[in-house]
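Here you get one chain, nothing else, as structure tokens; it is the form predicted alone.
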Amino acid sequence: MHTATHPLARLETPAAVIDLPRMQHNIQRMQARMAALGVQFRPHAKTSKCSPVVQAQIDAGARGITVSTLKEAAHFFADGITDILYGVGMVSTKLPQALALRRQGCDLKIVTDSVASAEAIVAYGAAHDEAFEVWIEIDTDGHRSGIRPDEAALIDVARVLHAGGARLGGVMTHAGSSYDLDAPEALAAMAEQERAGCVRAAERLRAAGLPCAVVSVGSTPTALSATSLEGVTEVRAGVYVFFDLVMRNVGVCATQDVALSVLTTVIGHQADKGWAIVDAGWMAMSRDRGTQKQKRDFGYGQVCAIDGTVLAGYVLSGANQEHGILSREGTPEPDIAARFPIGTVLRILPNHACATGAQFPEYQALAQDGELATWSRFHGW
């Protein structure tokens, strides 16, 4: 389709575009994999923060969602989703928000990984006659938060919760270090490490006479690389819905699977440098340079034609606040102005879909038939 007649050509730039066929393919792929492995799937809404996207995940068979903020929890509860895990360690100042949601009928689960947090949760619950459902976060890879599977603190935290009147719902973990891998064997090994560690924590709780119904694991790389999830009850993953260039480099998707892009227009040139200047800078793409430490560095993003066709060798090599620098990798383009005339509309695939999505208040959802819909995205905490 000629650029001028493409449905995206009428949009103001920069704009965040969702390729709906790609998104639906990604959703179906993950849901089918979870079904084959015999576990429930709880997608992470933090990637899109968008009701129609999350509804598509639910429609495909997801059971509940994960959120990264209580604002997300309130938003999706208002949409009618009740089974929500707030997947960030709970602090006492946020307990009133969590209580309000539960009092409204939201089946909100909260997370802790310390005795101090557990004590605050049970004290607040006792004072307000509320039995919070709490999951204990397990550290299976040294990446970020959680209690190691064999630490004594696991039983200490669980006993504080159980004895204090909270509902000890289970254990959860996130193998975020999987993002640093790029070999199938290493990804499979990390998925097994994640599974085994979380199951081990659950077994220790049960052996101590404590309840542990849920064993929740997940990251996009491990979810797509696991060969067995024995002992696991559910998986969580988020960025898979859009994918991005970091995930492409990890090896769990192809460039053609990336469903989020930034629409941009060529606004000028630096011919002697082989640059085209576009109106998508880091305010549109985000400052995330996640591919910089991987084997393939895409700068601030992979350049594509307006129809989504990858323009191999062309990347957004630099960015200022509202200006992006488009250039060819290796030898500079000898006639960049002829290759990308002023007014040319392009799409840039992002390094990190979550970060790029967060730069925009709305998405332009592009269907197979060329129909466009505007889907709002929300911000804040």
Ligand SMILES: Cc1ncc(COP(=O)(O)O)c(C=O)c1O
Second form
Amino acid sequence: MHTATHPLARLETPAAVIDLPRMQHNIQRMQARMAALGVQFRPHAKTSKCSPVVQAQIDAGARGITVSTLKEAAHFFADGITDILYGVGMVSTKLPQALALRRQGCDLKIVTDSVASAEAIVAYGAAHDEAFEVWIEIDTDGHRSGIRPDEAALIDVARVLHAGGARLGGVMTHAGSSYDLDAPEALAAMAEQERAGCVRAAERLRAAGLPCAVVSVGSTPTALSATSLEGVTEVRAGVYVFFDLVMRNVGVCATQDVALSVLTTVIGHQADKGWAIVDAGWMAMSRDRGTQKQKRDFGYGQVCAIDGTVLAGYVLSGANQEHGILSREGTPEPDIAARFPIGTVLRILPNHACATGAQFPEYQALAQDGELATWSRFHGW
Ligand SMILES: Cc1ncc(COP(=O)(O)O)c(C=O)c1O
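Let's see the other form, the form predicted together with the ligand, since the form predicted alone is already up.
After this comes the whole thing, all chains and molecules, with the earlier chain placed first.
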């Protein structure tokens, strides 16, 4: 298709474009994998923060969602989704918001990993006659928050919740250090470590006579690398819906699977340096340089033609707020102005889809037949 007649050519740039066939493929792939492993799937809505994207995940078979803010919870509850896990540690100042959602009928689950927060939850619950459902966060890889599976604190927190009138729903973990890996064996081992640690925590709770129905694990790399999920009841993953260059480097998707790109226009050149200047700087791509420490550094993104064809070797090597610097890896392009004339419209694949999406108030969703739809996304807390 000629550039000028491509449906994206009529959009203002920069714009965040979703390739819908790729997104649907990513959704189907994950859902099929979860079905094969015999677990339920609870996608993380923080990647898209967009109703039609989350609806596509639900339509494919997802059960409930994970959110990273209570604003997301309120937004998706208003869409009719009731089974929502707020996957960030609860703090007392957010309990009124959580209570309001539950009072409206939202089956909101909250998370804690400390006795102090557990006490605040049960005290607030008792004062408002509310039995919050609480999941205990488990640290299975030393990467972030959570209680280690064998720590005494696990039982202490559980007892505070259980005795205090909260509903102890289960345990959850997120092996985010899987992002640091890129070998299939290491990824499978991390998935097993995540599974085994979370199951171990659940077993300890049950052995102590405490309820623990849910065992929830997941990150995109571990979800796609697990070979057995015995003892696990559900998996969560977020970025898989779009994928990105970090996931490509981790090895769980191909460059051609990346469904989110930034549409940009060539606005100038520095011929002697072999640069084309585009109107997508870090304000559009985000400051995320996640591929910098990986085996292949894509700068601020991989350059593609308007139709999505990867232009191998061309990357966004630098970014100011609204200027991106497009250059060829290795030797500079001898005639960059001829290769990318002013006005050329390109697409840039991002390092981190969650961060790049967050730069935009809406997505341009591009269907197989070229039809374009504008899908709003929300931000903030
Ligand atoms: C609690 C929790 N669950 C699930 C996920 C999803 O991880 P990913 O985007 O790697 O799929 C995240 C991501 O940060 C998370 O924080």
